[in-house]
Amino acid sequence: MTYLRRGELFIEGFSSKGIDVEARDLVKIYKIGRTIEVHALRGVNINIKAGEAVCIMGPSGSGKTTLLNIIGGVDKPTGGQVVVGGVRVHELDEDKLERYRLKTVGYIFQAFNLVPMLTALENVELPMIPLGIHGHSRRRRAEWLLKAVGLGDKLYHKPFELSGGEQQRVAIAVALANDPPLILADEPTAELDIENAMRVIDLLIKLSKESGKTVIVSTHDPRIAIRADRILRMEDGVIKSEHKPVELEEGASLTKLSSLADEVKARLAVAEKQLHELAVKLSRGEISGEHFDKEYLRLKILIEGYKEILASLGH
């Protein structure tokens, strides 16, 4: 691996590791017209060690998307600290919080966010390019991270030529253009199949197992929220309780999680989610093809089944 002597990034793969996240008593209030006051956050805490893998859920309207921002310095707080790393997110002025987009935060839209008219080469690039990271050195970085999250045959295809779960890997790739040491992703999996959706999930993982990064997801998909360390359940602008994926796996505590249609789709997560590992452990001859024929039927047709049901829910 190589370091580059300006921008302080590597060529290929991840020198920075994770940082402490820190919000104290946030509060954020839009106001609309003179009158209308919209209370998103009314006093959130929340402490995130380097490394971990956190999954806030909630439903829509409870504040997740307004916390990314402020944590990720898009938006400002009414109220409250937010220290990231030991900054003090919420006193920076507009010039420092460029500086801390770039070189701290990792930030992965709902919506993709890239520019239309250039390749997947060209985005991957173009967040590199205020670090003064010269030519070569962003094109070979940028051709490493479209590789790493398996696009390395659609370098030069634009965002029109590219899947949904294409588009969406592209933009993981720029959001880890500039090795942030925080990965912020809103609802990364919103729009995307289940093969685009468990890729991206993947992805998100291994950036906190495998290389040390904090990761931040704000989502609706048990899917993620079975992998993550640690689940925060936020509705009404507050952090309401905090949960362990074993809870999901064990059936603890759903009821005070989700909705009914949301259970179903915890349990369909833990299922598709052990399909995944017994795939794994067949790949490593650690069971017999006798065991994986068994396992494999049992859990295609709960999986069918939990489909079944959510499909009577209109899911």
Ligand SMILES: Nc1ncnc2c1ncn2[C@@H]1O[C@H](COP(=O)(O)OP(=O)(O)OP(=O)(O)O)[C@@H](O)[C@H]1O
Second form
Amino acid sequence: MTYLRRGELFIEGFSSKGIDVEARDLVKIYKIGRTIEVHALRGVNINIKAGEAVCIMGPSGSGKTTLLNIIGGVDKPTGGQVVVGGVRVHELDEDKLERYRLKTVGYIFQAFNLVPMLTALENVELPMIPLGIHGHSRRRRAEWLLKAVGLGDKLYHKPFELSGGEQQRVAIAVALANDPPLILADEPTAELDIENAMRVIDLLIKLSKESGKTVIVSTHDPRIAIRADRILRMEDGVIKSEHKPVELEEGASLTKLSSLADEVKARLAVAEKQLHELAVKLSRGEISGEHFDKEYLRLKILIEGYKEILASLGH
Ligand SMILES: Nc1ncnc2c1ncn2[C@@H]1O[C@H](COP(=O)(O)OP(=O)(O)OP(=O)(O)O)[C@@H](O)[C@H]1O
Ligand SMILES: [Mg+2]
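What about the form predicted in complex with the named molecule, after the form predicted alone?
Entire complex below, previous chain first.
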């Protein structure tokens, strides 16, 4: 169920499913003054299916935020196309873009972007107002969302009365207010301690796995990466490579593993085994050097990531 009538809104849950996101030959050139040009995106192609959780990783300055801003309709590309759920976002005029940002995209910015004078509840209600949602519906939905992110006891707190992790969770509730099919999150765990980071990651992954939303997260955090369906690696304004987190072996299903550390250890063991098998295959001449190099790099990145996570978990 989505909107009942103008002004009415279902109160609880998420009903809109995810949508496909496609970018073709995206280019973004920022001009600084008359002479300096920054080539932030140099021809990005992505194809993300409805309901996927995709993680964008890459060094600082590689273009992650620029890409999210263009997909989210916050910034315009210099060239190329962005098609979200069949809508050609790069061609929308300002009015249509505003509606697209309100209804289609839930954007969780790195800086939480909360209005300081308003309570958590009022911040979550804010994006529902331009869609004409009635006051009582707004309030009940905002309450439900804040409870869903674990802040049912902080409804009337203003941002400065909340911790960084709590502010980030309010920002997520704000992004989810209008039940958007597409969730974008820019470094959502950068400022958070482990406990809050894990809550935020769980929430984002659940939105994809349980509610079928399309979720795109830019991050340096390998704890998000291992839970995503795919990892896109950006470098210098292009997608350099694509990885899938190592699949768990049969029998080691997530539900049987009691903690994140167990999950990471299981995935690390699989990746190390695959690396060993790869070396054996190369020595027997069963695979080409080129294939070896590609797979070796992929597994090395994953193994480093898993080790980093274990270290951050105190193992
Ligand atoms: N508004 C702007 N004007 C000029 N240059 C910009 C602007 N925004 C970004 N850039 C430049 O574009 C490039 C890509 O920046 P972007 O913010 O997308 O990188 P990022 O991958 O998100 O980095 P980080 O991991 O540090 O957040 C950088 O060289 C940056 O300096
Ligand atoms: Mg960034």
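Think of the rigid core as the biggest set of C-alphas that the two forms share within 1.5 Å after superposition. Predicted model only: the values in this text are computed from it and were never measured. Positions refer to the first chain, counted from 1.
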* State yes or no: after fitting on the rigid core, is the Cα displacement of E295 between the two forms at least 2 Å? => yes
* Align both forms on the core first, then report whether L278 has a C-alpha shift of 2 Å or more between the two forms. => yes
